[in-house]
Amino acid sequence: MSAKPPRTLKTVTGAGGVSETYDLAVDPERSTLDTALQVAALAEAARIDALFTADLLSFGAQGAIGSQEPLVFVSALAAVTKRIGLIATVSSTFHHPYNLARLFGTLDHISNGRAAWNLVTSSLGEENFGPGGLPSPEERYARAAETLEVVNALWDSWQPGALTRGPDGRAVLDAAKVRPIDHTGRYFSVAGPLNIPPLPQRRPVQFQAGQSDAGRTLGARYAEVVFTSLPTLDVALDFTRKIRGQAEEFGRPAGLPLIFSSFHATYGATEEEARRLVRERHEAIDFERGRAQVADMLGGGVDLSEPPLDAPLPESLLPDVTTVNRRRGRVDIFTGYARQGYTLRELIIAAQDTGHWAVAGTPEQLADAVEERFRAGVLDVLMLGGLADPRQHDFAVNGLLHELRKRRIVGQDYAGPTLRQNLGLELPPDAG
């Protein structure tokens, strides 16, 4: 038996811009995808493991997140890259099991293994899919596990054996092999079998975000890598600890989810240049508009007009967490800011990063604060940003990925075709 290959730190980029989307759109020479074709091919020189689309189901002030479908953005940069992963963005709240496990699989078959779903549960977007409102966290994510229970036993349909290449080179059907999965639950009821060939991954890789408790039990249940805020390394500390313990709990082997943070990063050629850019980022904030952001870090059912700018929020201003119907982890991340002391101010200040990690520097001073956490054990997959801009992805590629290289925090090159490999997570079991 080989040796296990040592832990490395995995990459991802988002797969292309946001507010980018909106001009390629009012130009008649350029596809909407032009930003993404661009960032795909720096990301896979880079050996970054894959590509990310978020996304959103309504339209804000600011426009809608992600801005186009992820599932076909994904699927035509497939086309056009050999080994990078392509994660998409999909609500379980809006969608159908059997459509996403033909949609994620049609998806790993055209990029010959490397397809992801990120599964979000919506906290936004409810108009737009017939009456009843946004269903409680408690709804969402139950319906969600019972996705996920449907959509896997959908890809295991096809047992092995199923499908054999023939002594004339074509494929062979054992019909036989192929089985129902006679689902019935309280969501969904769903014959099966799956109607498209066993995926070249068995099952693409699963993604989650969330992190509230419902969230995070989901996650530790079924997610492969699971996204999430974690703002400083004590948060992740106790975000991976619950995750991990549940996990074990749920009979998983050692080690997953694997966490996946993102990483808002300000980069300096010297210490003095990534403070003076960071200070210049705050003097440009509209303060007044920034009352809006902190509220919706709240939940969004608290009005900030009235108070004071440089004191504290009141302890009755602050939301019971789980009365709020909209990204409890969020809220929880703000509300321990605002019962840490945090003037309104700082609230709006931090609320720029959204409750992300967020670490200013030179490339090296970056790195160190990865390889804190990556030591820690919290930190698995880094999400990198700004590649599409010139001097971000100097520092991004040349400085701190590079710097990561030589201190053999992340390899070197793909580990292999598919995303699974390039992850390190093993293949699901054969489907008995």
Ligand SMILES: Cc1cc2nc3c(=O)[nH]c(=O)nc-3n(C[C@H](O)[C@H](O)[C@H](O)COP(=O)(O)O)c2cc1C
Second form
Amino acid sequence: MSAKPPRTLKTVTGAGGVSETYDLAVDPERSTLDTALQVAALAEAARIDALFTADLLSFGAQGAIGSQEPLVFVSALAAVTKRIGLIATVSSTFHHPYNLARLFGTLDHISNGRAAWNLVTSSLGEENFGPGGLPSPEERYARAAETLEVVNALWDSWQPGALTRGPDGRAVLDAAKVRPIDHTGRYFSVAGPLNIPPLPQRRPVQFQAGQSDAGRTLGARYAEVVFTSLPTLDVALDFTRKIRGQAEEFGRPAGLPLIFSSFHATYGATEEEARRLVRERHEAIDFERGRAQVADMLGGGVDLSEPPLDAPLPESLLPDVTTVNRRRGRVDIFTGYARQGYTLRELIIAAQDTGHWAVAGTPEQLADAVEERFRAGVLDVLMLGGLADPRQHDFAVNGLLHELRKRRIVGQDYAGPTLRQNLGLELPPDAG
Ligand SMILES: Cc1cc2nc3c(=O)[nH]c(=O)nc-3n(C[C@H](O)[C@H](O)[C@H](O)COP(=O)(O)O)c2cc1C
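Having seen the form predicted alone, could you now give me the structure of the form predicted in complex with the named molecule?
Below: every chain and molecule of the assembly, starting with the one above.
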């Protein structure tokens, strides 16, 4: 067996087409895919490992920016790309596993093995999937676990050799090797088999986002890559230690799941320029409006209209996370800040990055911050944003990515045709 190549940092960028959606939608000459087509071409030219789409199932919170259905979006990008991976964020709370197995199975076929599913349990959108409100985190994660059991069984329902190529080049089906899954569970009853041929990757790469205790446990059990917001090195070290420990208890190979971190970069040609950009952003904050933002970061059940801005929040105002129904992982981050003594004003500033890892500086300084986490083993996949903006693209690709390649932290080229190969992931041991 060939020696495993040295560990390298993988990169992902947003597929784009979110903040421009409305402008493109009203432009008769263009489609809402246009920006994403440019970003996909730039990202593949830069040998970025995958394109990522987030998911929003509600107008309310994000009315200001548009959103398009992630799977439809990346399927269109599959047709105009060759090597770059295609990650679609889709909710297990508001989809049925048989459809999910077909949707991601088809994406893997039409992309020749570049599909990935970022499973989320959603914290918004229940008003569109009634009757009944947002199920509790316990319910959402229990359903997510059963969903994964079902989709994995469906992707494995074709045994090796079920479909082969005959001497005339035509397919030969051995139907005896295509087996029903006969699943009966708390949420689903699914006979199977899947009516899609075995996937190029056998299973799409499994991502997951949601880092409450229940979310981390789901990721430790099933995810190959977990998408996280880890604002500080300490939070990243603590999260990685816990999830890897749980994964080991589940009998998973060392080093899984890979840690994929969001990354809010403020680039400057000089350190002073980057500091000025951050200063100007903070000076533009409406701190009265910021009170509601922090209340949202704390789960939405606290009233912060009265407390003084330049004093820490009293413990009595901090929620018990077990009583919070939405984004418990993020509530953990902000109650953590509050217990460290952040004033309300400092919490409002932190809320601008909604709990994500934010770094400002020159590309070399950002490479230092990335290298620190990579060498500490708490960063395996980096979100590299801003490719739709020419100046940000220059900083991100010709600056940071170039610097990380010079330091041999990021690989020079794609390792193979499939996303699994480019992320250095073996097939899950329990894949049929
Ligand atoms: C980095 C990150 C990105 C996320 N992206 C999305 C998203 O695009 N769409 C979505 O519905 N939920 C997203 N979520 C939230 C998930 O839906 C999550 O399952 C849910 O909020 C429960 O989170 P919890 O485990 O923190 O309680 C994201 C979570 C994290 C940590």
